[in-house]
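So this first bit is one chain, no partners, the form predicted on its own, shown in C-alpha cells.
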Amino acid sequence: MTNLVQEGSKVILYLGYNNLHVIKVKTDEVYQTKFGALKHNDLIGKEFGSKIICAKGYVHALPIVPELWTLALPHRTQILYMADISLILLELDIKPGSIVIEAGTGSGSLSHSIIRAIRPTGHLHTFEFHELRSKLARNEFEEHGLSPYVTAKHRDVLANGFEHENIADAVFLDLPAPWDAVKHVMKVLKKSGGRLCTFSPCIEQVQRTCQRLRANGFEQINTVECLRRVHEFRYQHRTKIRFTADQNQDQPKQEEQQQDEEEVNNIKSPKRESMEDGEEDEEISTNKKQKKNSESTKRQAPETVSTLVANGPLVMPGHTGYLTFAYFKQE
C-alpha cells in the first residue's frame, strides 16, 4: 500500500477533534470545509499525514486506520468502540495467521481491528443478515485494499449456519439472539479449541447465552462490561501538615519566654524612681513584643506542596453493552 495520495484514494480528513469527514479523491473536484474549498488535486501526490492549506486555515490528510475509520465511518448500525474492540481482540487471542468468523458485519468497525490483527497470513469470514449492508461493507473492504484478508457475506447464520466446520480458532457474535447460535459455533471452531465472544445490551440475552453455553460444555465462561472512564491531570497545592513538633524550634520559644518574664518583671519592680524611668520601660516592652510577634509570624509562614491528582468525570459514561467470552474444545 502506497503513502502517497492517488486519484480513487479514500481520505479521512481531520478537521479537528470529533471532526472527521471522509471523502473519495477525485480529479478536479472540491469538498467544502468549515475552513473553506478544498481541491482535490491539491491533495494528490501528497503523502497521508500532510497538512493542507486551504483559504481560512488547514485540515490533515490521514490514511484509513482502524482507530479513525471507527470514528468516521458512516453509521449504518450501532458499532462497537476501541474500548471494546482492544477487549476482543486480547480475549480472542486473535493474531497474524488467525482464522477468524464474524456474525453481525454491520458498520465494519471491528471487521476492519480484526483484519488488521490476522495480516498477512490470516482471514476474516463475516457474515450479515441486511443484504444492503453486507453489500455496502463488502465494497468498502475493497476501497480500503483489504479485500485478499475478508469474505463478507449475506447469510442467516442463526438459520443456516456458517458454511464451515473446525476452520475458526475465534468467533464473535453481535446477533439480537447468540445462544441460537451456540450449537453452529460448536461445529465452525477448530477441534483443538477455540474462543467465543458475544455482544449484547441486555443482561437477559447475556444470562441465556450463559445457560446455553454451559448447557454446551463451553468453559472459562465470563462476562465484561467496558467503560472508558476520562481522568484529568492537575496539580492541587495545599500547606505542608506536620505530624511531630521541632524539637530545635521549642528551645528557642522557651528562652524567649524568660526573657520576657524578666522585662515584666522589671516593669514592675520598685526601683523605677521616676516618670521617665516607668517610660522608658515601657517603651522597651513594646519593642520586644514587636520583636516577637515578627519572629513569630515568620516561623509560622505555612509551607505548600505541589501534588498531581487525578480526578475521575463526575458521572459515569453510558452503557453499551456486555462481553461474554467462553472457550470450546471438542473432546
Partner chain sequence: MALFKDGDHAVLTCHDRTKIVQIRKERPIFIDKNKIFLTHLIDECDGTYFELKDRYLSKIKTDQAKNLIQTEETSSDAAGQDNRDLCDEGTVNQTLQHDEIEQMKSEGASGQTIISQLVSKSATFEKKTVYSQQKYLNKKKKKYIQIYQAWKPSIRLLCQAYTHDLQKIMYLRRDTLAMLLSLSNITHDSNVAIVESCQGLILASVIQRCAGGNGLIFNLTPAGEHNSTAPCCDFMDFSEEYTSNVYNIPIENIGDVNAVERANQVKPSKEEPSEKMLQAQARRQRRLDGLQLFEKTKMNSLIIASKYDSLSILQHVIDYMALCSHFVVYSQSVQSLLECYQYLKKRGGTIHVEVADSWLREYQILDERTHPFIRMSGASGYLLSGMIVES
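Target state, the form predicted in complex with its partner chain; input state, the form predicted on its own:
So it's only the chain below, everything else dropped.
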C-alpha cells in the first residue's frame, strides 16, 4: 500500500478531535470545510499524514485506519466501538491466518479491525441480510484495498446457515436473536474447536443465548461488559485563599514574596505583622490592620497554582452491549 494520496484514494480529513470527514479523492473536486475550501488536487501526490493548509486553518490527510474509520464511517446501523472491538479480537484469539465468520456486517466497523488482525493469510466471511448494506460494505472493502481478505455476502444466516462447514476459528454474532444461530455456529466452527462471541444490548438476550449455549455443549461461557473512558485535559488554576489567621501570625515580608502564576510550589504564608498594636483585640482585624493587610494584599497578586489535569468526561458511553464468549469443539 502506497504512502501517497492518489486519484481514487479514500482519505480521512482530520479537522479536529471530533471532526473527521471521509472523502474520495477526485481530480478538480473541492471539499468545503469550516476552514475553507479544500481542493482535492492539493492532496494528490502528498504523503498521508501531511498538513494541508486552507484559508482559515489546516487539516491533516490520514489513511483509513480502523480506529479512525470507526469514528468517521457513514453509519447504516449502530456500530461497535474500539473498546468492544479490541476485546473481541483478543478473546477470540484472532490473529494472522484466522478464519473468521461475522454476522451481520452492519456498517463494517468491526470488519475493518478483524481484517487488520488476520492479514495476510486469514479470511473474513461476513454476512448481512440487508441487501443494500451488504453492497455498501463490499464497496468499501474494495475501495480500501481489503478485498483479498474478505468475502461479504448478502445472506440470511438464521434461515440458511453460514454457507461453509467446519472452516472457522472464530464466529462473531451481532444479531437480535443469536440463540437461533447456535446450531449453525456448531456446524461452521472447525472440528478441532473454535470460539464464539455474541454481542447483545439486552440482558434477556444474553440469558437466552447462554441457556442455548449450555444446552448444546459450549464451554468456558463468560459474559463481560467493557467501557472506555477518555479523559479531558485542562489546565486547572487554583487560587489560594489567604487565611487571616495565617497572616496575623507572620512578619510583614510580603514584598519579597511575589509569586509567578505558573509556579507550582508549596508557598509559605506571608509572615506575621509586628505586634505594635498589641493591645488591640486580635480576633478582630482592626481598621488599621485591615488597611495594612489590604494594602499589602494589593501589592501581592493572589497566589495561583496551575497544573495540567485529566478529568473524567461529564457524559460517557454507559452501555453498548454485553459480550458473551464461549468455546465449542465437536466430539
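Superpose the two forms; the largest set of C-alphas matching within 1.5 Å is the rigid core. Residue numbers count along the first chain shown, from 1. Quantities reported herein were computed from a predicted structural model and do not represent experimental measurements.
Visitor: Superposing on the rigid core, I want to see if N19 changes position between the two forms - specifically a Cα shift of 2 Å or more.
Guide: Shift of 2 Å or more: no.
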